[in-house]
Amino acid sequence: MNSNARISTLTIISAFMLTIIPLPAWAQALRPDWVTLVLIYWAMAIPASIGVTIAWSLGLLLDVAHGALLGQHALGLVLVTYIVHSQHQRMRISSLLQQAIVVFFLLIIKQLMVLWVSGIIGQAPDIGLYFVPSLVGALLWPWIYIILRDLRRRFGYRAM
């Protein structure tokens, strides 16, 4: 396994750990979508290595972790990864603020896909605080980007 695959795998595992770690009830609504944020970064940084197949696999793992309908998160992650792949060169040259805005809309798209599938099967969640994690994720994006970029550079990535 080369250094590209090692560091991206470790950060994705870390994102899963942050996703399943128990939080107090008041903080549940503030938990960002860590896996989607990390996947967005790697799909933008190394699009040749992180594609829709990996997004689908991660989505299925998220479905299992959340006890959701199999394919629910996978569909959203595939759509987000496809959009990132089609726009990764534009996203790379954007400022962190512009990237955060794009990431906010990508997280909203993923949340809408999950909400849509939940609605179809009759298990739509309370919509009150449903999109707060997208906002929190967008606010955290500059730090996530900088941390992952520094890890990528430290372990040999020079592509971005």
Second form
Amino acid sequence: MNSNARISTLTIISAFMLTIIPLPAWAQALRPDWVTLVLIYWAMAIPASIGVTIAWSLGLLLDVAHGALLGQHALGLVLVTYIVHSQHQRMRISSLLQQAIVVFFLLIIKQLMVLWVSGIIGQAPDIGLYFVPSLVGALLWPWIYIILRDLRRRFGYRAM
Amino acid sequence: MLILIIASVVLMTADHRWHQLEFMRSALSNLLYPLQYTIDLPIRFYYWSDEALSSREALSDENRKLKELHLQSRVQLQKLDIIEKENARLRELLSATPKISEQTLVAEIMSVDVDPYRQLLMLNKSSRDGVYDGQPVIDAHGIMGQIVHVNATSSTMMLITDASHALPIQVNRTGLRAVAFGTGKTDTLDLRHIPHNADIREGDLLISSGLGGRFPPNYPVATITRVERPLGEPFARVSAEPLALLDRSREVLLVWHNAPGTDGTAGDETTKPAETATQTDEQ
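Would you mind giving the form predicted together with the partner chain, to go alongside the form predicted alone above?
After this comes the whole thing, all chains and molecules, with the earlier chain placed first.
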């Protein structure tokens, strides 16, 4: 296990903890999708080692954590990771603002997949605040990017 | 990538249609359990320290109050006891089905968020304690919900207010039967398909009817908060407020109700685990 794998595993574990940590009721609907955000970063930074299979397994874990159908989040994460892989070189050189916009649409795509499946099985949630977490996630993206990049530079080796 | 997408779709279909993936969910949840336990730990510590560090007076004060309450409950129970015996005797005379006996086990809710759009909670009791899929969960005030996933270390319960939950109920005053649907909000249940001329009023107590076999009968569920009879619509609009403290309880009761005779009518998966549960029950 090299240092990159170690630091990415640690950050993904922290993302899972942030996902299940109890928040007050008003903040629950605003909680960004931490696992997807961290996964987007790692898929962009080290696409060779964070593949769609890893994304899929993480998605299954997320399904269990959310009590959703097995495969619901997995499908979304596989799609997102695939898009990031095909665009990672373009994303790396764009500015933080442009990245945040792309991340916003990636988060929307993932949420749409989850919503779509919930709709098919007849558990469609109230749509009112449903996409707010994507917005919060996109707003947080610059900080997530900088924190994860510094972590990778300090503890991982530069694979680029 | 295509393979994985197909795999996800297959998994979702299998999970939704045939409920065959509990073993997989259980295995994956074992991976997540350490995280959930870590998150729950500070809160558990808070409750523990609250107990350990409270002063002697406060504790003795609480003790005294609880003793008084206990005495009062004992007095009420005595009456109930007599009534219950009388009821059993009368039933014997009528050779009706014997009364259902129930066993309970206290479980704690883990302070872990599941999904803001579903009303799910994690409990710290698992298949080792004999918890089974579809088991009813109550608190001191009424029915809370039922178990939906049992894992090796924890279990997930669904509150009666989840948007996909339905609970067969009965109006205590008139015996009118209905089904209470969850709305996704912790303080509202919907009663659908109630005709306009049904005898139902605000403040009526709803109890579980036990139809469907999943929930034990005669437990309080909710009180009616609003009855509207809009002209031009075929049914009345009735909403109710659950009696159980759905968003405040920390301890809940798991119920094993081994009803002789009604078990066969339970429908899908509730029948089998009920028998195994009685053997492993701690009480």
